[in-house]
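One chain comes next, on its own, written as structure tokens: the form predicted on its own.
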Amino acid sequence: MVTRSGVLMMDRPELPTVKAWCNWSGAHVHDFVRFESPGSIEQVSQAVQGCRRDGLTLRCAGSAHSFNPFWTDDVILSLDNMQGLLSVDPPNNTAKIQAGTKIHKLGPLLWSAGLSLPQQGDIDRQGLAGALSTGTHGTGITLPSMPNSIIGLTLVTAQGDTLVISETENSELLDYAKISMGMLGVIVDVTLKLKPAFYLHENNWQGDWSECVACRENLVASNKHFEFFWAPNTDIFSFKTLNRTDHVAQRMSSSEYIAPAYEVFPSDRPAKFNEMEYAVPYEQGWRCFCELRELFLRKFPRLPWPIEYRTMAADELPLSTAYQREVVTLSVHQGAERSYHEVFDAAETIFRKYGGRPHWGKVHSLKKNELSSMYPQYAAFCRVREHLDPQGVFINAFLAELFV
């Protein structure tokens, strides 16, 4: 057995020449023809440039933290051989990363440059390219998802050719490669609008009901980043705030410290587990979430998982959850040595109910009628997808029920 991306591959003896790999959280495992690891653009180039002449579908990996079946059968190629800084801009606060590399190694490389990542979510395991082009985001209402920041990449296509796309050059599919989950080329570099390096003050308290009835509005609007969890099992609500500071890296208690902010973003998630997630409009977002915890106190009191409720500022990125509207994520949860169907199925009814759009990475059970009524520039990223990609190079089973 050998790990790689941090997925176990095994051998199946009844299959000599096939292995088989599983995503980050166990729920989704793939035989595969082969596993490339590629250290350049033009490996990249060759390894897709095999597909198309053995008929068979590309994906990447990444750190297969997303928990749909976003993989292949065929050919899984990893970006582990592709990491670290390219370039570096500090006085006009941009960086050109490889795709292949892992947020939580990025954090250090940028801050050494004088750099920070203006939002991060919090789990920095994932890869760049991957956390990028699902939509990944963190709290705020100000401030929108990481894809916002990319203001040019290099995708390798379907045909196997170099295509550099930027705000002045081939600008017109700047937002639709944002976020397109790996299905208009394989993102081998990207250049992303920062930050100078700063730092954060995290604060976490505990609460009850009343407590975040009374309060919530207030720190939604007088924090950077405000988010709350609150857990089934204990109907505790467990608050953080994280805020920009001038002061230096200092710990005052268990609870409340200033870090760096690469440092300060991620939370440490040990267990693993399978999610769901929905962004719902801002003012339908306190409703949502209260209909949600009276029917999991209903079905599901003895659930420690918790549901996550957080803030994004609407943008303009056709494939984004908070396209042209402002949103309130909610997210919920099961270990991953159970079954998640029961809570997720009872939990989307709710979602749909008001109005929600489902993370790309997350569990969901939509298909493309339902997500094409959601998104008005849906169809013109399929057309786009077509365009770049018209054998279907980089679509599975899963993808092509979505957008084929």
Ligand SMILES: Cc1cc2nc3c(=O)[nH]c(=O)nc-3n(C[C@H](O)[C@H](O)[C@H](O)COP(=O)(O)OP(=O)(O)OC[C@H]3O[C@@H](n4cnc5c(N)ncnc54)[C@H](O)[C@@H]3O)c2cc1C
The other form holds:
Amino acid sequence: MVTRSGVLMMDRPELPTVKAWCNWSGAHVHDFVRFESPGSIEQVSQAVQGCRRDGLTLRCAGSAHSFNPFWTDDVILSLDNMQGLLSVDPPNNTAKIQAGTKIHKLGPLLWSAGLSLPQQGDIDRQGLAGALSTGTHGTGITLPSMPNSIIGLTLVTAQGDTLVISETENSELLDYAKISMGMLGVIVDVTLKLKPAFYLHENNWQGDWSECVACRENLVASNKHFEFFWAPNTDIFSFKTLNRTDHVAQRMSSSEYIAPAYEVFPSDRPAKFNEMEYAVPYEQGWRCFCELRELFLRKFPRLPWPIEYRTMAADELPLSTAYQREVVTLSVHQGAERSYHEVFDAAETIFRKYGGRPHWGKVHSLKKNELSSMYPQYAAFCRVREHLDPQGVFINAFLAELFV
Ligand SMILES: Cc1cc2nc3c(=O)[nH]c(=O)nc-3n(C[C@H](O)[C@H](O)[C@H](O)COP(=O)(O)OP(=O)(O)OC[C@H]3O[C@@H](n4cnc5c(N)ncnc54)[C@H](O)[C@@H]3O)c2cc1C
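I would like to compare: after the form predicted on its own, may I see the structure of the form predicted in complex with the named molecule?
Then the entire complex follows, led off by the chain already shown.
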């Protein structure tokens, strides 16, 4: 048994040519016949062409930190051998990066070049293309999700061709490709618009319901990044703010410190869980949280896993959960060793009542009919997908129910 990029791979002695792997949480185990780790665009192209010729499905894997069954029983392709900076342009705050680069490796590389990602999620274990492709986000009412930083990318299409997509080349495809879950092709590199390197000041404290009621709106408005966690079993609120600062790195206390942004954004999440997250219109966010809290106090009062409350700016990406609306994102968790269905099913009913759209990388039960009414650009995305991959090389059973 070996661990690879957070993914468990093991030989299946009863099926010599078939191996199995599972995602980070262990909820989804996939048999696969071939695992490809190309080291060049040419090798990616050969892998795609081979699948197309043999009628096999190919699914890309980043770090398999998604909670959905994105993979396949045919071919899994990892870009772990395609990592690193290809070029940087500090005056314009841009960098061209190999798509397999792990975010935790990217941070120091960009810092050395005087650059920072404007926004990151709660962890940095993801592959860059994997994080971008599901719309990974952090928190901050003025900040959109990570794929909004993309200004160009290179795809290997279902035909095995290389397709450059940027603001000047094939630009009509750019917004569709930014959040596309590997359905338009294999992303081999991305060019990002970044920020000059910056430090973040993190502050953490705990409070109660009345503090959250009184201060929440102000904390959202007056901090670059604000979020809170609330756990049913304690009824305690854990607040967290991050703000850019010109001060140098220092630790003021166990709950307050300043460090380079790439060190402050991510947290350690050693305990494994499954997660469901929906983005609801900002003005519905608090009422949605209150209804979830009432439900959890009534039905799951001993649950130790928190509800997380974050915000995100509106954008124009067709498959963004924040498409044309500011949102509150609310996520619920359950330990990986327990069944999550009871908790998540109950929460999902509330999320949907408040007009929520599900995070693409996290558990949800929606299918094509529901999704098509949530996303005004859904049909246009499906047309682009069909045009680029009519044979469905990049479509597995899970995605077929959502997009085909
Ligand atoms: C502990 C934990 C914390 C998390 N915190 C956050 C958070 O704060 N905010 C948030 O928004 N999300 C969060 N997530 C979700 C996570 O960011 C996403 O699920 C992300 O997609 C995982 O990245 P990955 O590299 O593991 O991609 P994978 O899960 O491996 O893949 C995700 C998708 O991207 C596709 N893909 C991967 N590489 C390529 C490529 N080269 N070309 C084309 N398609 C590709 C895959 O086929 C798949 O459809 C968290 C997940 C975990 C486990």
